[in-house]
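Single chain ahead, written as structure tokens, the form predicted alone.
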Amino acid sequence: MARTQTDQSLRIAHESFLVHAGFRYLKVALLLSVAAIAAYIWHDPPGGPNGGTWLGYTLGTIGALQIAWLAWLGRRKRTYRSSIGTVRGWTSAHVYLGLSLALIATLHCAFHFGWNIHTLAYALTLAVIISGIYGVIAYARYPSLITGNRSQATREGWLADLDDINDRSIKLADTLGPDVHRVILASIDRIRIGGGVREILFGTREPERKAFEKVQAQLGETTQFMATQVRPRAEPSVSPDQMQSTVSFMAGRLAGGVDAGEQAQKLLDLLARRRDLTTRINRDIRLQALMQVWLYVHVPLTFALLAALVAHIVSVFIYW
């Protein structure tokens, strides 16, 4: 009995905010909906649908309460102690209530539209519902994304990683020449973790790959020989051309007979593995990215949705 309800527990600890409690608040909101449409549909006043009638009041103020109480939901999620329902659950109905917004504002304003604040707020509304339904979507698809990018590691011990990398590539540097040295240092200047919004959200060019291309032109076809005579140990994930000038330089080291060629070995090895390990951090700090990105867009619209509001109803209550 003990185990049966623990294994409940679990259950719905690790239930989706989506399916809570069997899908409750989809059942209320679409029957929401189909009251909403039912009635649309009988109502038939002089001069057609509009706002202005019982229908049109009606409809809109059940609109204006559900984005009062939606817009309540990021007070709710900080008030810890609160005994009126579960966060999953005010998510759940977030959504779920969300959605159902759309219809009730189109059969509110019976589709008419203009220039005006009417049509603003109304626009307004849907794109705090796109912009929530992108959330939605983030939330269900990035943190395993995350999870699986991230095979049991954390950032922090990623970036311990990459300092250890760095120290160990440059004291093997140091065994093999000032120039190859130099060269380490060069490419150690040239890592790049994280970057602006753009860049974080959708990728930037290789910070190396013009001085790659230089010093490949130079080289003519070390990097040919380095492909067929000396294969570094590399993380399958990791190719040649990723590798960039600091590999395509240690190439013509070694092509250009090198002495402590065991030495230029770990050090490939470890610039494939410091290359693996920084796009593993972008790529981390890209999905978490696109998994918040979206509260920049919809908490802002959401304080314009509102202020557009009042002044909807209260332009409604001047001059209606």
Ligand code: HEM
Contents of the next structure:
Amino acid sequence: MARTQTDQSLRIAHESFLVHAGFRYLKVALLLSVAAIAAYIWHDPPGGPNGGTWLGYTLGTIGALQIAWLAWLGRRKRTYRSSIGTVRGWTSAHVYLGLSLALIATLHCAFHFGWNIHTLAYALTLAVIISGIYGVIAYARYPSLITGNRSQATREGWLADLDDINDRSIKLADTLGPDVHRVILASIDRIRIGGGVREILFGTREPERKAFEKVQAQLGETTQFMATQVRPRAEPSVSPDQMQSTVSFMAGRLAGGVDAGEQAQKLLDLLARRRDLTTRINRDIRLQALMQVWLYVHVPLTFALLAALVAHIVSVFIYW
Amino acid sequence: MEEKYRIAVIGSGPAGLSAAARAAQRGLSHVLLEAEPHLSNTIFRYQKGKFVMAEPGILPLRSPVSFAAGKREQILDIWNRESIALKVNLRARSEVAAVSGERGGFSIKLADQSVVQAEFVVLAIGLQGNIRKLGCPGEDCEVAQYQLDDPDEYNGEAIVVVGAGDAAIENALALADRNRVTIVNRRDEFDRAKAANNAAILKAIEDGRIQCFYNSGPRRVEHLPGKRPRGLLVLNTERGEVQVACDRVIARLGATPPRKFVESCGVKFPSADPTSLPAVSATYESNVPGLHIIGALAGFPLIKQAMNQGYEVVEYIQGDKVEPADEPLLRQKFAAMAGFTSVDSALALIQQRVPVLAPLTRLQLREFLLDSDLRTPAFGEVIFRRNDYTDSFYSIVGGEVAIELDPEKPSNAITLGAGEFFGEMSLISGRRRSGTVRAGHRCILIETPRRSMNKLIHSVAAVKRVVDEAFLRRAIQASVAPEHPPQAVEPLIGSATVQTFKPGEALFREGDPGDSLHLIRKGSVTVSRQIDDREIVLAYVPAGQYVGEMALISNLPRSATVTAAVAVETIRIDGTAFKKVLETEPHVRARFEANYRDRLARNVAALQEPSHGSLIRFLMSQGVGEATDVLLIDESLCVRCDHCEKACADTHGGLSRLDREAGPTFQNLHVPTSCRHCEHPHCMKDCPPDAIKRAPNGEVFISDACIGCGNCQRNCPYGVIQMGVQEDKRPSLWRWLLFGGREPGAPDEAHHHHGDTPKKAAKCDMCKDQAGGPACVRACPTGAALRASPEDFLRVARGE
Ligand SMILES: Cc1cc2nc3c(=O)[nH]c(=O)nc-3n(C[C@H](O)[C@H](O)[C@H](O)COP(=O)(O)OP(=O)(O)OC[C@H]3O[C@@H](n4cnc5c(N)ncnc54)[C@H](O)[C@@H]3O)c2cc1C
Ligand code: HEM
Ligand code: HEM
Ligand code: SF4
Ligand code: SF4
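Form predicted alone done; form predicted in complex with ligand HEM now:
Expanding to the full complex; the earlier chain stays at the top.
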């Protein structure tokens, strides 16, 4: 992300959260890690290193403070009036200090793992960190892909276009006889934006849930205008294949010379354009979903981690 | 049959109504002539339910008719009742076509050819002009209308929109969602409209959403009661007569500005500038004896001022002295002046001391001073600093000031004394202050806001001449020979002229002979070269710098084309005179040569990276050429979280002033819909209470004085102003985190039900009142949002 196409042509002073302030927080995190490793190597308590030595306590405390502060980002991010640093600076520190937490936590427990609440807290920490790493990669990868796919349009504009194309194809189909009309109507009926969660992320098109619902609501409203309804989600969606079949049907008519006129050609152009449009919309939804889906893991696990951490600390003091 | 009156008042807006009411109250024979069937057409045409404000709050109202802030309907209702109670002699539907004669014997011809005689005429026709009607039989029937308040009111109707301007197109497009719309264009193009509207209407026509008749005009309109649709519009088209059945005809044909009519009455306008207004005396009398002008047409754009003048003008006509309503305000202002006795003597003193104000009429001067501040800064106090973005104008009434142009050598300050003025540079160029000004001993200054000064410049030719000349002299000296006394540049000043260029017009072209140097005094330009049929942009040059010196130094033809990016004004200095100065002044020569080498090197570098050029061109097309600060988004970093918008809304009463998604993108650089803080803000042009101001750091913001008229929204070419209601309460973050509900910064659906709270204009103020700077940039988690100033564009241009 450090060097993008934009960076090359635009040097207006701005930087990504990764390079914020000349990698200030990367340096802080490295310093912290090196100090922790040095102390760990130097420290040689009777009975071997563990969470119960003074160093163990120190590292544990540092780790717990880190977790609390990392989770605080969720709040700082929305305290728009705050002038304690910028959110970019916070994110930068969040990423680097969050990474160093993996080391701090590991050294704290001194590689003692078992089937207990302590190791649950540890595992959750790692899970949050790993989802965070995915997040950073996603933040680097998807924004440019989304821009490329958008090619200047907005989602609202797309939906308006889609609606418009449907409207016009119906009108054209009207002039071409009842069976064309039926096929076009059915094809509009089958247009689906989005799909089920699994399908979207791993299959071809699954939107982020909210985005999907919004789109569906809008599309539902606009297609109602033509007395058609978007089918419920369980219906098979229009795959490019089915889209293709509408196109081949039209192509057949064209070749068969039934209505081999200008009108049918126009209709065919419209259908091709519609296919491009739906592909783009679905791709947009998918890219946005891929860019943001990790937060739906990162944040809930953060809450689980906070609970497990409290349990760990409490249990440690009870044993004591 | 002819009628004869003492006073004929033309136009029943707040000014005319108040004048007629005062005449009625005093029992004078009078008539109030109004073109429309109702009183006060300008206010009648406000949007339904509009909240009318009574600005300025400090000014007392003096009129027999009452007026206080309230709803349009209430106000019109009160005026109707009170004018009847006062027995105002209103003649509605009486458009005045011509006025001739002089004091004691005016003859006023109405559109229906009848004539009214009067001893005095009060002209109060405002500035809105007359709405152009269809100009065919039936133009006033029930089917025809000339305004559209709310397009959502109409459903499933057949509607014909007549006109090809922005208003017609916007109406047609808005109606097309739910109605069958036909648009009638007298010509074969829509090119008078804004580019976006032009594109949108053509697309709608092509898609068949709107039907269009080109080269067509109305022949007659008929109301067919009981039929469906209830009307018929007959058109003359290229193919002969066409009948269009419709439920309504909405004509948006613009208005004829009143100037022509006013001039036909013998009244003179001081300049050809469209904003110029006729000059009137302290008793509101124009150059035609006995013909008085009041209200918006006399340059007083608010209702309360207009009403006060209505009262005063009748007193003056009757030969009675009245203390103008603003007298106490002026007295208060002058109280700070040592030896103050009366407002009149203070006014006389100012005119005698400050030559630039001498040509003003007393009324202009009062108005000017009412808007201005009288300041008595202590010795050494800073009036403004170099690089401030303020734009007010200062006249020195007494004492002196020191101007430090060179921050390195404050001792080299120039001293200005009583009678001189300063601050005209930023006023004209719209850019930062070029020097720091400090008060000297016993300094008395008049500080005048930009709008009042511009109004004066446009309405008094002598003021414009003096200010322009001073600008010329100071600008040439500052940019050509700052180290020399003014005499050194005297030959240049003699040869200099001010030139204006439209956006896209070339100052000069590659290959032209190099015969002049241009100092850019307003706007900005791009420098480009033609290489293999492609135009490559090399640089962007803002106001305050010069172009065209390269050919003069090298004695070669122009090496590049210089094009105005926005409306540009330059000071053109003759090449021969300039070369002479180069010969005689080695310092000047050395500096220009160094700059020449610098620019040459940069041009070569720029040619090697043509993508910079494309980027500059893109930014220019987005209005960045007149911007002082724009919000840009690097889309390769933007994760579409919309925290910038939420931050804006959360810190500004729940109304976001930026639309992240809208706006074009080029090479991953996105220009969202958000204020550019223009050098010469278009939004300021027509704000009745002068509520739009520029803060020292350059922020263009809207103050609480806004009356919600929406003029600024229409005038901003970038569509960044919206009308809305701000809320005081913010959603709680903890409540949202714990229980859900409305997220801080999320749009508030309740906004659509704001009840009676008046809508006001809202736009970006660059968070000038927040610690830490713009909230949008501070809230961006990835660093995608950035704000850029012209200095930054320059760096881009140079590839630094
Ligand atoms: C949308 C909008 C909102 C505004 N909101 C406010 C506000 O909230 N508060 C405020 O103080 N100001 C407001 N203003 C400004 C205010 O409306 C004007 O300053 C005021 O109306 C000027 O009064 P006037 O009497 O000079 O002219 P006008 O009110 O314009 O009246 C002129 C009258 O003359 C008539 N006329 C014109 N030509 C002829 C002719 N040849 N023969 C006969 N009659 C003729 C017209 O029909 C009209 O009735 C607003 C302006 C606009 C456009
Ligand atoms: C205030 C903070 C903390 C304190 C006081 C603390 C204390 C302790 C103590 C006393 C032990 C030793 C218990 C034993 O050996 O039976 C321990 C072990 C451990 N702690 Fe912590 N801890 C803290 C924070 C953390 C954090 C942040 C994590 C994980 C992210 C963590 C994970 C572990 C693990 C995995 C063990 C090893 C358990 C085992 O030995 O089986 N602790 N901690
Ligand atoms: C235990 C450690 C961590 C905790 C508790 C934690 C917690 C959080 C929380 C609460 C948020 C706010 C989400 C929201 O409100 O939208 C967040 C965002 C984020 N985290 Fe973490 N995080 C941790 C580690 C990491 C790590 C190691 C990385 C990266 C390597 C990371 C990367 C991010 C990113 C990129 C964001 C998004 C910022 C934004 O979009 O505003 N996190 N994290
Ligand atoms: S509101 Fe519009 S016109 Fe006014 S400064 Fe901003 S961009 Fe320029
Ligand atoms: S700020 Fe805009 S809406 Fe408000 S009074 Fe001025 S021009 Fe009208």
